[in-house]
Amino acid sequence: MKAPVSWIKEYVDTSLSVTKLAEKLSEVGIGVEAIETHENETVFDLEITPNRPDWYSIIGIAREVAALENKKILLTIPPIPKPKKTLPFTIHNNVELLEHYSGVLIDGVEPKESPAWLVKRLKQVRLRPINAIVDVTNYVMFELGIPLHAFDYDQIQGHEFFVEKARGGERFTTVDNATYTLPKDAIIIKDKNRIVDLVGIKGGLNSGISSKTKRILLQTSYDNPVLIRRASQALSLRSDASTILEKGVDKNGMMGALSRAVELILKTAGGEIASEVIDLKDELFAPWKLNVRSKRLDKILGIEISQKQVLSILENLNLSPKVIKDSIECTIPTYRNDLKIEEDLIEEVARHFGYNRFPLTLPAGTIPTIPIPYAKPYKMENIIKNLMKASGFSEIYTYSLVSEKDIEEHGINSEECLRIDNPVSREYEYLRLHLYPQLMKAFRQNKVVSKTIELFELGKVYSGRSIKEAKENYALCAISNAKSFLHMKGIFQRLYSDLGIKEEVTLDVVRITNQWVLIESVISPLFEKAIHHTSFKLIPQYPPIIEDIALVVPQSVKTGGIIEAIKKQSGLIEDVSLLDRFEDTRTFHIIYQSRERNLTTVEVSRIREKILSYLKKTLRTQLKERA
Amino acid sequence: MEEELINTKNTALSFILEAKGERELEEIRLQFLGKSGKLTLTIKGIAKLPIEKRPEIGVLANDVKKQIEDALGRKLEELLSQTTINCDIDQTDPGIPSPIGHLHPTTQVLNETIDIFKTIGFQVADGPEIETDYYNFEALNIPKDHPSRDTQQTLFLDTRNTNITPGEIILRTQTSAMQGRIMEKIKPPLRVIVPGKVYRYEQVDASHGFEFWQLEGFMIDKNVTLTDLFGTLTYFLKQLFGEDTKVRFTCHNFPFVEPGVEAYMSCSVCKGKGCGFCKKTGWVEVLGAGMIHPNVLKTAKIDPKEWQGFAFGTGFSRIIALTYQINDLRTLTNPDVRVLKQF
C-alpha cells in the first residue's frame, strides 16, 4: 500500500525524519519496502501482513506512529445532518452477508471533478480521479480503510435494494465495463429487477455514478470475508476494496466512515441528506477483553519489561490496560480483530518495546539425542558426492519438474509419471521418474563449452503411477565422456565398499552410446543398509595363494555369475577377479587366503578342483587346454 | 664364511636402499669396502681358509663386493639425477589439474549450515515434497480461506483414478509442512533443521521460481525464549556470512507463530553500503521466523502450557546466491560446466 507522509503527518504529530519514521514502522511490523517520490511528496510504499487489515488505512498507520510516539491521533468527523427531506429507499439486508449496513441518500449532487489536494492523494496512492463522488468514496476507504460505494438513485429500479448470494451463471457488468460470469455464492445486491452490485468486489455498470447523476445512495458495509474471498478468488478480480474486505474490517467502522464520506461529498459534490441514516446490525460489536500474565509474557519473550513499561506501551496502542492481580486486562477496540490470544498480547509488548533491543541468547536445557523421524542421511550422501568429486564428476542440480516431452522422448509413458493439475507451464507439468533425460540434456548443453564432460546428480526421482502409490526416493546419476562403463561400475562398487555394504552393485539404468557412458540407480535402500562404521579386520598374517585360472566360457554365461560360483566353492577364496578377456577366453585371478595358517599347494589344488568340476557342470565352462 | 658374506651383502644393499644422500652413501662405502670394512676384512680373513676352500668362497667374495658396488653405483646416480631434474624445472609452468570434479553450491552451503546448527544441538530432518494440504497449510493454523494462503501460490497433484478430492495433495509451498510431521511423532525437546525442495505456482525471474530451496528450522524446550530465537538467528547468521555481519529484527504476521519476527542481515555483497542485491537499502530480508503459535503445538498434541518454542524458515536458495555473490537465482540449476568448476 501507498502511504504519503504528509498525509499520515494530518493526523498524527511527528517530529521523526522519513528515514528514522520507515526504520520504525519496518520494526513494529509495516515493512516499508521503498521510499518513493509521487506527486512531490514522499510515499512509502508499505508491505501490510493479511493480519491487519486496519494498516491498509492512512489512519491506522498513523495510530501506530502515535503509539510509537506517544502522541494522539488528530481526527474529528462531524456527525452527519438530519434530513429536511426523505426519498424512499428499502433494503432487504441477509446478516449473514452483510452483519452491518449503513447507507444515506443524498440529493442535489453534482460529480464534478475534485479539488486538487483530493486529485493529488488519489494519484499518490496509485488510483485514476473520476469524479468527485468516487473520488471521496475511494479516500475514505484509504483514509479509514473501510471501502464505501455510491450508487446512483435514479438508476436503483423499485428504489428497493434485496441483498442475495448470487446462484452461479448470473451475468454482471462492472462499473469498469467488463462482464463477468458469477460464481455461486457471491455476495450480490439486487434492485427490483437487475443485479446493481457485487457486493465487496465492484459495483454495477447499471447504477454507477455518472456526470448526469444527482441523487446517490451512498453506503458501507461488513461483508463475509471468506465469501468475499472465493467470489474474488473465482474470478479472478481483486480490487482494493476485496484485498482489504477479505480480511475483515472493523465490524464497528461503518458509521464513522459513511460520516466522513458524506461530510466531503458535501463539501466536494454538494447536495443535501435525503433520508434518514440506515444502520442495519443483528450486534453491538462491543470491544472484547483480553489478559496477558507478567509471568506469561517475561517467559515468552526472555526479558523482564517493567510494569509500568509494559502498561504505557498497551496505553499507547488503545487497548485501555487494567492491572488484576498478576495479569493485565485489556479492552480491545473492535478494528483489532487480530488480538485474539494472550500471544498476540505478547507481541504487542514486544514490538514496542523494540525487537532490536532484545539480548541475544543461545538455547539452554539438553540437546536432544533421540533420533529423530525423518531424519535426513546427509553423512552419507556426503560420502556419495565427495566420492563422485574425487572421481572427477560435478555436481548438478535439477528441475524436479519435467516436461510430457522430457519423458517420451526417452520411451517413458507419462502415465507412469506422476502429473500436476494446474503446472506452471507445459514445461514443468510432471515430477521426474528418473534423472538421467536432466543429465543427458546437461551433456549436450556443455558440449560446446568443454571436451571432458563429468557430471552427476544426487537427487529425488517421484514414482507411482496415482498420487495413491506416490514414492519419493533418492538417485544417483552420472554421466561422462572420459570413462568406460567398468570404470562407472567401479567407483559405484568403490560407494557401496564405503557405505560398508557387501553386496553386487544395483543399476537401474545403463546407457552406453558412441559420445557417453550414463548410469543411474536408486540409492535410497542403500541409506538403510549402510554400516555406519564397519569393524576393522586385521591384515592377514599368512601368505595367500594367488593363482589365474584361463576358462573357455560360453558367450552366454555372464562374468558375475562365474565370479558368484567361484566364491560359494570356499571359504578360504578371499577374492576373485576378471583379470582378461580374450575371445572365448576369460582369465580369473584367485586369491586363496587363510587366517589361521599357511595353506598348501595339496589344500589350494583340491579347492581348484571344486571350482573346475562345478563349473563344467553348471556353466559349461572349462580349463583352457594349454597350447 | 659364505653365509657371513651372504648377511654382509643382504645388510649392504638395504643400507644403501634407504641411503638419503651422497655423504650417506660414501659412509656405506666406507663401512663395508673401506680399508676396515666389513667385507675387507672378511676377504683378509680368506686367506685363513683351508687351500680347497679358497677359490670357491673367492668367487663369492668377489661377487659380493661386485654386487655392493654396483648397487652403491647405481644409488649415486639415482641420488645426482634426482637433483639435477629438480633444478631443471620451470616451477612457473602451469601446474596440471587433478581430474577432480566440484560440488555444487547448493551442496557446500548445505554442508556449511548443517555444521553450524549441530554445533547447537539441531538435527537434521528430510521429508517429502508430496504433501497434503493438512500438514502444509492447517496444521500450521492456516485454514482454507486464509488469505495468508495468496502468499504460497501451490501447485496441486492430479488425482486421477483415485478417490482423493483436488486440492488435498500438493507439492509443498514450505519445508515448514515438516513441523507437524516431526512434532506428532517425537516428543520435545526438539532442535530439528528441515532443508529441502519446495514448490511454488511462480513466474521464473532472476529473484523467483517455482521449484527452489528452502530451511526450515524450529526447537522446543521448556523455557525457550524470544531472545533464543533473535540469538541463535544472529549465531546462525554471523557463522555463515562473517562476524562482521550486522542482524536487524522486524515485527512480521506469519499464522504458525506468534510473536512473529522477520530477519534481514546487512547485504553480504556491498557490506552495507547499498547495491542491486539489496535495493540500495544495505540489507536483505533472509529469514521469517517467531515464536511457535499455541494452536500449532496443540495440533500436534504437544501441551502450550508446559513447552514453548521457536521457528524459523529462510529461502535457502537467496541465502546461497548472498554467499556466492550470485544475482540470479537460475544460476543455481544450470548445468553449464563454466558455471561449476567456479565452486
Given for the second form:
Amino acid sequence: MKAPVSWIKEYVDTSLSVTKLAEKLSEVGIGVEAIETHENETVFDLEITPNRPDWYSIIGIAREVAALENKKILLTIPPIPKPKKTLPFTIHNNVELLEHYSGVLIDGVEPKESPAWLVKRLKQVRLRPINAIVDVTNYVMFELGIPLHAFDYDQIQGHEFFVEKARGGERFTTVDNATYTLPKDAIIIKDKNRIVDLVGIKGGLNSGISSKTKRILLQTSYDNPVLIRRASQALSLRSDASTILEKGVDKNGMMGALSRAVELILKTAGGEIASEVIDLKDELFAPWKLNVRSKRLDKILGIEISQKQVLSILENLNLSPKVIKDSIECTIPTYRNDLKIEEDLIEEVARHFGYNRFPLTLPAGTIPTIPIPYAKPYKMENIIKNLMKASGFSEIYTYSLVSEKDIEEHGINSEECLRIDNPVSREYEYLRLHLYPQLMKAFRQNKVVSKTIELFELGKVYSGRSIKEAKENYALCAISNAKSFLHMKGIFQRLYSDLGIKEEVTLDVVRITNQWVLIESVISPLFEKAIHHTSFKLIPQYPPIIEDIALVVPQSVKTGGIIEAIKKQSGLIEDVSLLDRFEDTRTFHIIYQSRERNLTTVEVSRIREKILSYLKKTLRTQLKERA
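Having displayed the form predicted together with its partner chain, please output the structure of the form predicted alone.
A lone chain is what you will see next.
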C-alpha cells in the first residue's frame, strides 16, 4: 500500500522525521518496505498484514502514529445534509450478502475534472484520475478504508435494485469495458432487467459514471468477505476494493464513509441531496468488551509492565481501558476486527511497549535427543546430495503426484500405487511408486539442449494399495549418459561408505540402454544403520608411495573382494581402488603410507609380493605380464 506522508500528517500532528516515523511504524508491525518520492512528496510503500484491514487506509495508519505519540486524530466528518427533493429508489437487500448497506441520491452533479489536490493524491497512491465523482469514491476508499461506488441514477432501469447471488455463467461487462463470465455465488446487483454491479469487485459499464451523468446513487456496503474472495479468485480479477473487502472492513464504518464522500462530491462536482439516507442492517454493530488480566499479561510477556503504562498504551489505541479488580476491561471499536481474545490485547501492549525493549534471554529447557516423528533427515540428505553433486550430477525436484499415463508407460501396475480420491487433475492422480519415470522424462527434455546429462533426485516414494497399507520411503535415483554402470554403482557404494554402512549396495531399479544408465535405490532403511559420528585423522607428514598393479582376474571374482584382500596384507596400505578394467584385466591403484616414517622401496616390494602371493592362492589372480 502507498501512503503519502503529507496525507498522514493531515490527520495527526506528528513531529517525527520521515526516517524516524518509518522506523516507528515498522516496530509496531506496519512494515515500511521503501521510502519513495511521487508527485514531489515522500510516500511510504507499506506491507500490511492480512489481519489488519484497518491499516489499508490512511486514517488507519494515522491512528497508529497518534497512538505512538499520544495524540488525537484530526478528522471531522459533517453529517449528510437533509434532502431538498426526493427521487424514487428502492433496494431489495439480502443481509446474508450485504450485512450493512448505506446509500444516498445526489441530483445536479457535474462529473468534471477533479481539482489538483485530489488528482495529486490519487497519483501518489498509483490510481488514474477519471472524474470528480469516481475520484472521490477512490479517495475516500484510501482515506477511510471503506470502498464506495457511484451509479448513474438515470441508467438504473426501474430505479430499483435487487441484491442476489450469481447463478453462474452470466456475462457481465465492467466499467473498464472487459467482459467476464460470472462464477456461481458471486454477489451481484441487478436492476429491473440487467446485472449492473459485480459487488465489491467491479461496477458495470451499463450504469457507470460518464460525462453525461446528472444524477447519481452513491453507495457503500459491508460485503460477505468469503464470497468476494471466491469470486475474485475465480475470475482472476482483483481490485483495490476487493483486496480490502475480502479481509473484512468496519461494519460500522459505512455511514462515515458515505458522509465523507458526499461532503467531497458536493465540493468538487456540485449537486444537492435528493433522497433520505438509506441505511439497511439487521443488527446494531456496537463495540464489544474484552478483558485482560494483569497476571496473565505478565506471564505471557515474561516481563512486568506497570499498570499505568499498560493503561496509557490501551488508551492511546482508543480502547477505553478501565481497571476492574485484577483485570483491565477494554471497549473494542468496530474497526478493530482483529481483537477477539485476551491474547490479542496482550499483543497490543507488547507492540506499543516495544519488542526491542524486552530483555534478551536464552530459551530454557534441554536440547531434545530423540528425533520427533517425521523429522527430516537433513544430515543424511546433505551427505547424499553433496556426494552426488561432487560426482557431477545436477539435482532436480519433480512432483510426488503423477498421472496414470506416466505409470503405465513404464510398466508399473497402477493398482500398486496409491490413488488420490480428489485429484486436482488427471495429471496428478497417483502418488509415485518410483522416481525413475520422471527422471527419464527430465532426461529427454534436457537432451534437446545438452549433450552430457547427469541428473539425480532424492525424494519420497509411496507404496501400498490402500491408506492402511501405505508406506513412505526415501529413494535416490540417478541417470547419466556419460558414466558406465560400474561407475554409477561405485558412486552408490561410496555413498554407503560415507554413511558408515558396511552392507552391500542394494539397487532396486537398473535400466541400461544405449542412451543412459539409470539406478534407483530405496535408502530409508539405511538411515537407521548409518553411523552418525565423524572421526578425523591427522594429515600424514610422510609422503606416500603409489603404484598401479594390473591383475588377470577370473570373471567370477568380485572387485570388492580383491580390494579387501589387498588391504588385509599390511597396515601400511592406506587405500586401494579400481583404476581400470579391460577384458580379464583389472588395474588397481594402491597407496602405501606410514604415519611414523618414510617407506622404502624394499618395504613396498615385500608387501607387493605378499599381495600377489595371497591373491594367487585364494582368488586365482595373477600379475598381468607385460607384452
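In this text the structure is predicted, and so the values were computed from the model without any measurement. Positions refer to the first chain, counted from 1. Between two forms, the rigid core is the largest collection of C-alphas that superpose within 1.5 Å.
*Asks:* Superpose on the rigid core, then tell me if the C-alpha of residue 480 is displaced by 2 angstroms or more between these two forms.
*Replies:* Yes, the C-alpha position differs by at least 2 Å between these two forms.
*Asks:* With both forms fit on the core, has residue 575 moved 2 Å or more by CA between these two forms?
*Replies:* For residue 575, whose C-alpha is compared between these two forms after core superposition, the shift is 2 Å or more.
*Asks:* Would you say residue 434 moves between these two forms, meaning its CA shifts by 2 Å or more once the core is fitted?
*Replies:* Comparing forms between these two forms, the residue 434 CA shifts at least 2 Å.
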